[in-house]
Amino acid sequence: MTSKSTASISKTEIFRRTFRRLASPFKQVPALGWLIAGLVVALLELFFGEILANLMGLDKLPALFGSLIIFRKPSLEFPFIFNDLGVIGAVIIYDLLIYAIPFFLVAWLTKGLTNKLSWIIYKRSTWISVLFHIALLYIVLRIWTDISTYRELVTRLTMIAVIVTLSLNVINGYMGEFSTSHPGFMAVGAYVTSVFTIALFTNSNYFGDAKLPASWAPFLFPIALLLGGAVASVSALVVAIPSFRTRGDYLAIISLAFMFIVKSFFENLEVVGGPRGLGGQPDLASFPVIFVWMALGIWIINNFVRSTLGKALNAVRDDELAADAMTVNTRKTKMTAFLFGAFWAGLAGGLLAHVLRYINPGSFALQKLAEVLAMVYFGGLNSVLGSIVGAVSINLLGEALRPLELYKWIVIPVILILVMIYRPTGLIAFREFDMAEIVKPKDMRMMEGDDATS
């Protein structure tokens, strides 16, 4: 081994040791501690964010951690470089004072208290502890998004992306196939749900006067979403029946053809607007509604992949012949998983249609497919947690780089290529998601000892 390689290894080891040393004070911070720190940060920005932004000389409150300000087009006035550096410096200081320093400081200072509180709640009931953490997460996100309508829109779209990514990971990750039909399923769900709500609750040029009072819409909206998901699941049979009679890459080819067929079908269906699209959906996909559906989606999909059927999916993915020899009905297993994933994609499409309140066939084409595939493979295959991380990361990254316009589509692919080189299976792959383990206090042994002593 040369001295140069020895030096490089030592530098890598020094970096790892430094990172571990910096992270060591936060190892005992429970999930509750991080959520309370997030709550403090959200309240801090709510009450003092605008004041600090004015002191920093910013025109407005940074909407998305200041990324839209940092990546905006440079000013052309001389001396432009100093003007831009000044704005970037102001954003960095704002993020440090509002987000980074308070977040880690509160998490570190309260780790003892939050561990004890976590232990008290956890002892009473695991379910109560899980629901308490979810409710606290909702409060944090709600306060943070209430500061800016743009934040709320981005957060709602990100939560929908989590559902879509999870549903595709069931097929491409847990089942081990390569499906490209998810935009088609989203389109089916979006149009079916939109026709249901527009025809029943609004006066439109396409479907005439409203058939039911608008006050009924929030209560019947879940039925519309379930109907959209069910129709998308039935439409998946068009792909599943011929695809799973064969082996190899036929699913990718047939599912891609299905996506183009669905797009062409809605483009030529004048009753729903054809290529012009369909608008006028009632505003039913509010933040709380999407949050509840996302939580349900994570819970149901996580239980599905950890069930006996989920284990059968893993067996089919690893070796279909061996799984068949072990009495696993491989065709039935794959079709069930495929229809299950299509259902959640259709439901997500219905939510998306009522967030944007307008859809057209072009919204569910190759660009949508690329986005969904990027979220799945960036986050990690065969992992619910990886899908959540991938959806949140790609969505926030896409919004953060929006001011770069065309260059955004250079930066994001480069990042994806680097991930595929150094982490071929994604950031968080083949890892189970257990909410009960997440909400446990970190000092379990110490807490149990203190409890026994008392």
The other form holds:
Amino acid sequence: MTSKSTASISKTEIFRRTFRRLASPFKQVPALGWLIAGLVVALLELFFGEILANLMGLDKLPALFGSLIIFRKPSLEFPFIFNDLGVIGAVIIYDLLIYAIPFFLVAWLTKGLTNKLSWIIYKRSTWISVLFHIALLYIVLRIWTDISTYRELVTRLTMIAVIVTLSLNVINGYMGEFSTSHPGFMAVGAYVTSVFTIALFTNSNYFGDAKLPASWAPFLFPIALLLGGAVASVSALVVAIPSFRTRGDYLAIISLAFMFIVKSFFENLEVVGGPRGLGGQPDLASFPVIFVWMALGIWIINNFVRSTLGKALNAVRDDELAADAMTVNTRKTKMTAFLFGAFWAGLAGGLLAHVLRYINPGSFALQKLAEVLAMVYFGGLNSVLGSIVGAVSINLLGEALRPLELYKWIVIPVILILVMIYRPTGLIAFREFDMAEIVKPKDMRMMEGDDATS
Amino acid sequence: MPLLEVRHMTHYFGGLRAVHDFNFSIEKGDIRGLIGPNGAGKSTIFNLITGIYRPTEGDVLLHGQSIVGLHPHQIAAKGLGRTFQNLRLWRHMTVLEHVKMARYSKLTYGLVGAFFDTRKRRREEAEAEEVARHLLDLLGVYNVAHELVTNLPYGMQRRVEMARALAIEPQILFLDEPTAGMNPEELAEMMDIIRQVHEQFGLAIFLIEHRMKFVMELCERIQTLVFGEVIAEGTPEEIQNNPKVIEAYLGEEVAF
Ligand SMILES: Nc1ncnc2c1ncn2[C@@H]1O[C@H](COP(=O)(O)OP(=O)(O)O)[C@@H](O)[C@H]1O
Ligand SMILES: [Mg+2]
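Same protein, the form predicted in complex with the partner chain this time rather than the form predicted alone?
Following is the full complex, with the preceding chain placed first.
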């Protein structure tokens, strides 16, 4: 009887059960617990990372969990694309000792304390609690990225990717259209913002001497970014007006055309360097600046998609005629969402230009489009958390597989295809993202106990 | 002046004349029925009045003012609520979200509220939720408020659609075959629900129905449509005994 029922359990079910059993001790770890564990891990690496790496015979500290060390150029000899087994072993031991073991151990050991602490803050005000968690996340990331400039750069680019992914999810996920114009909006934002800052704050061949003291730049940079976003948004009208006038699937075609038109436009615009591109942007997109914009972006986009005005997008996607008959102004809804998405893409483009401090039209084309689409569809449609996960994982994966060079573009699509087969809407699709829920303590007994005593 | 009046409405789909010279008027508190064989043009009449199609000829007047040419969402916001013959629900949305969505035209917080989660937005969303919950309660679907509609049995989906139509605070409710696909038990419940909302909100109701018993019991006046033309109009008794109606229904399995 028992053996028969066990036999009928599928492999995925066994996998799921094992996972659940492994995860169960961590069910009651609150978000605060994970952040504290992250803090401990970051400090551990700061103080002992170098020593351990040397002990293990690694010439430097693994920048991204050792992924760059594990892989090397593909070869036909064993172990093919992998580095020597000794080196891999060293990396794995490093990851276990610095990351995995302390991380889970601390999260588990402190869960009583962290639950109590998060309840104390949560009780006071949800707002304070959310801000406290964000601040802690910032500190952890800051310590972790301070160790290596490469790591810092990857993190900054990833945070920008989060904004781009979310903004495309609004259109392709929440609204259910298929837009491919995002690289175009990013290009518009990148160029507008760059011209603004280069012309005002630097001495350049193109725009002459600086017009304002460089010390003003950090304060005017938000305006430059908002302007970039706004111009991207206005340029989105070129796509939105013809696409949303009639029902039908013209958006995919028109938006793709838009992306190529924007590329050729900047290629032919000699005042911004034409195909050679535009460089020399002042160094304004620092880690904290990008972090703040990302947090703002997540907050505003999440507010929007959770409001009834934003959920109208879902109604339009699932049945436009019914939405119309239920008083939803469908055309306005679609236009708003499209321009809103374009705004954030433009703003992200502006940030990107000031991280790379060089842009050219060619970098806002098909490859960028493939990346952004991959992040949206991998992470999950109609989900803020999905977009965050998608942007982070595809970015890290892209970096990790960098040594594979061209083969990277085989591995990533294969992973995407697998996701499409097994989870057609992405990893974490159709889920609401509620910060207030996330920062709650996870041990409910403690909350009840508190109520009883008060 | 009638609440809603339709004058000489005619509609062509290409060469097909789906509706011909349709006239209709309804007052507050009336329940009107529209019957007729499949393909007679009944749903088309609803779609014409609610703005989904624009009539080729004729006029639709609400409180004496023409609403022809307005967008469906504008017409709906003026108080024309409806359900659909083949349910049109939003498959990724919960029951509560459905009913809240129909409050769209009542929300004034705008994009600022939507983006920045202002106090006004919280207040208006809370109000919308209260209205929605009240309607869910009335229609007996309160306990599934957070379910996706696709997880509900058919009869419940019909009620959700009705709650959604009521959330726009209609003056006239258009019900397109509200009992289609229902078993006798669900049918009796639906009849109670219609009576109840009619009483409670003092609505005018315009009802398309296939099951004779249902229309006969609910409606004060009935029109019979065949090939887009009204062939008979009157009280349930008059319709029931009208030879033209009986002829039109010959061959159809309809129990009077
Ligand atoms: N959008 C449309 N385009 C073309 N013909 C249509 C359309 N909608 C309905 N029709 C046709 O109009 C006629 C009336 O349809 P309908 O109003 O749905 O009938 P009923 O609701 O009485 O069953 C049918 O012949 C149908 O095929
Ligand atoms: Mg019909």
